[in-house]
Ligand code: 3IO
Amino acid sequence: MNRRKSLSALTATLTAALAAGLFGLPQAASAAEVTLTYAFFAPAKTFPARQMTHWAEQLAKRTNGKVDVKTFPGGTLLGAKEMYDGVTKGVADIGLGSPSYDPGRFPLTSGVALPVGFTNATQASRTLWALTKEFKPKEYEGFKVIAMFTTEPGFIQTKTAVRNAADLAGMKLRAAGTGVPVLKALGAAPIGMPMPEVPQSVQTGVINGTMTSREVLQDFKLAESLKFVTDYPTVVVAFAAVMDQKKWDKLPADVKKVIEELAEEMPGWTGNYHDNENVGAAMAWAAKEHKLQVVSLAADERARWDGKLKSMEDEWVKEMSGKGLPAAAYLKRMRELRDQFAKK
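The form predicted alone - chain by itself:
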């Protein structure tokens, strides 16, 4: 009797399983065949981390769950300074870092952070990706680049309106990386400090403002103190997500195909997210809640500012050419792509 019951139960189980296969009934998801770790140094709410999450979700979806990506934002696995070495050493399979923070290691890519007149993140991100594919910089040897994008250009955000060089002269403004020489050239007094320290430094008068992308007005509630943004785009910060080449080579062909498809999409997706949902929302909030004002430069004043920054391009070309890099060709092509992507 027990044996009959066992056979009956087995038959029912097999029948149900067969029915599920034939008629598309829900079945338990199979475990992922590939697991990847993905590290980033900034908090999960920042737009690069949002890109990381979107990328991981899309890879899992497009491979039907074959790949599981475990994300580690906020420096929980690797910090900014050790990101790329950490990938090489296998601490993380994928690392999202900023070549702009390490121009010595990424000399040709540092050209994207020159003040060449990018107007938004989408334009600059597409330009960076196109340049990297075209020039194939040696600085990425040993890596597979799986995503690239930039911030929007930095804007001067201040307590008092900056309408000309006289207003800016000697003004203490927080800046980082490539923003420092820009502010020096324009006559301001740049001060380096971590972004989380900026709100208190503004309130206590240590600094008069900052120069960075404008989502900080909402993210760090800076619009409560900084009531003016000067409409003069300066320099972007580049980001690159990489995988160790040896790790990449071991991935299944179908997974590689999806990752390469995503690489083509990420500059546009991330740029659009940053420009609209990130910066656009912050500017609208700041204007509505704190009466933020956007200050325009007169045409002749803008031309004078452009002239002061031109020497940065010339110095960069001279320095990089001395290292045997195609700096002049890179800068020329960057301008062409900048104009091409401005029309899209």
Given for the second form:
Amino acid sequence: MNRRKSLSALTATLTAALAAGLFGLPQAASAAEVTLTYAFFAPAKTFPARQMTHWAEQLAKRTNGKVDVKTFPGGTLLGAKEMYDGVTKGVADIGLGSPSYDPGRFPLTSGVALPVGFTNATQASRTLWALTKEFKPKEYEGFKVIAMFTTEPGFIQTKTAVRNAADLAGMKLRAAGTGVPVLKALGAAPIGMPMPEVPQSVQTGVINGTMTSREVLQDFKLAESLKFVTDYPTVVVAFAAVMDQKKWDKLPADVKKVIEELAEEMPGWTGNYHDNENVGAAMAWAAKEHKLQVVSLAADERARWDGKLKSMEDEWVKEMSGKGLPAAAYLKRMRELRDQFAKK
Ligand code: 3IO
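Form predicted alone already given; the form predicted together with this ligand follows:
Every component of the complex follows; first up is the chain already shown.
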């Protein structure tokens, strides 16, 4: 073979490879062996939706394009209240919902929303995931849990300043279902409601504020009307992304392996984003653009609030034990994991 010929053959091969690479890309995406739809009830820019996008990208990448995930944020496929039943019915392959919105359906998971003193979302998220693996709560029967995480402990965010129990007395405040007993114990008039309904409910005066993680001030533009945050961390809100168990069983083994690997990473990834970027940026934005004020509680007032929440753990254990759930063991382990995952 002469030198000239072999060179041109090489050029042809390279050109063909390049063309296949360039024009093959979109083809490869649509030719994925597995396509999964993934639904979430809140907008794309919120932190749980960012988790969904990150997960979808990582799954595609780590399976070399074998899996294509189509994400549906903003409740376009399933809303907050229909999320888990929607997955069972096959409306979406994966659904990211909040078990905290329905403590009756997710009783053991509601334990992570007790006032046990989590200091951030990373700690609480890792605790929730470890607890779920250890206790395998019956409430997830029929589902494969593919990701879990929580918010930071929620703060009371209001139209008018809440400096003490008198300011809070009878105030109409919204929380996730698990936050309702906390607000009740503090003397407010709580309403359980999914997060996407909050902006309009504030606008129409149905509520005077909400108790949740602070990034909602920016991500739901709530700082336009909620000008005060009371500096008293309360309880977290739990999230769980699930697949229908039967659908999960049919996935190829290598895909399952990557999804299980990602499940281990999601509490830390999401917690880190929420704790170290999302909330801080939102607080700075709200202070600068909307003159948000952080209201401190006097030490004696703080102690009285703590006192009002003190009996909640015992009441929860009593109620859940009555349902035959291992609530005392769950709470004990939760405290251990909380301390294990505490930073420094
Ligand atoms: C939440 C839900 C969806 C999108 C962003 C969010 N930030 C905090 C929550 C949790 C929540 O709904 C609640 O009740 O605290």
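Rigid core here is just the name for the largest C-alpha set that superposes within 1.5 Å across the two forms. Residue numbers count along the first chain shown, from 1. Not measured: the values here are computed from a predicted model.
CA of residue 82, rigid core aligned, shift of 2 Å or more between the two forms: Not so; residue 82 is displaced by less than 2 Å.
Cα displacement of residue 247 between the two forms reaching 2 Å, rigid core superposed: No, the C-alpha position differs by under 2 Å between the two forms.
Residue shift check between the two forms, rigid core fit, residue 228 Cα at least 2 Å: Yes.
Angstrom shift of the Cα atom of residue 158 between the two forms (superposition on rigid core): In the core superposition between the two forms, the C-alpha of residue 158 moves 5.3 Å.
Rigid core fit between the two forms: Cα deviation of residue 205 in angstrom: C-alpha displacement of residue 205 between the two forms: 8.8 Å.
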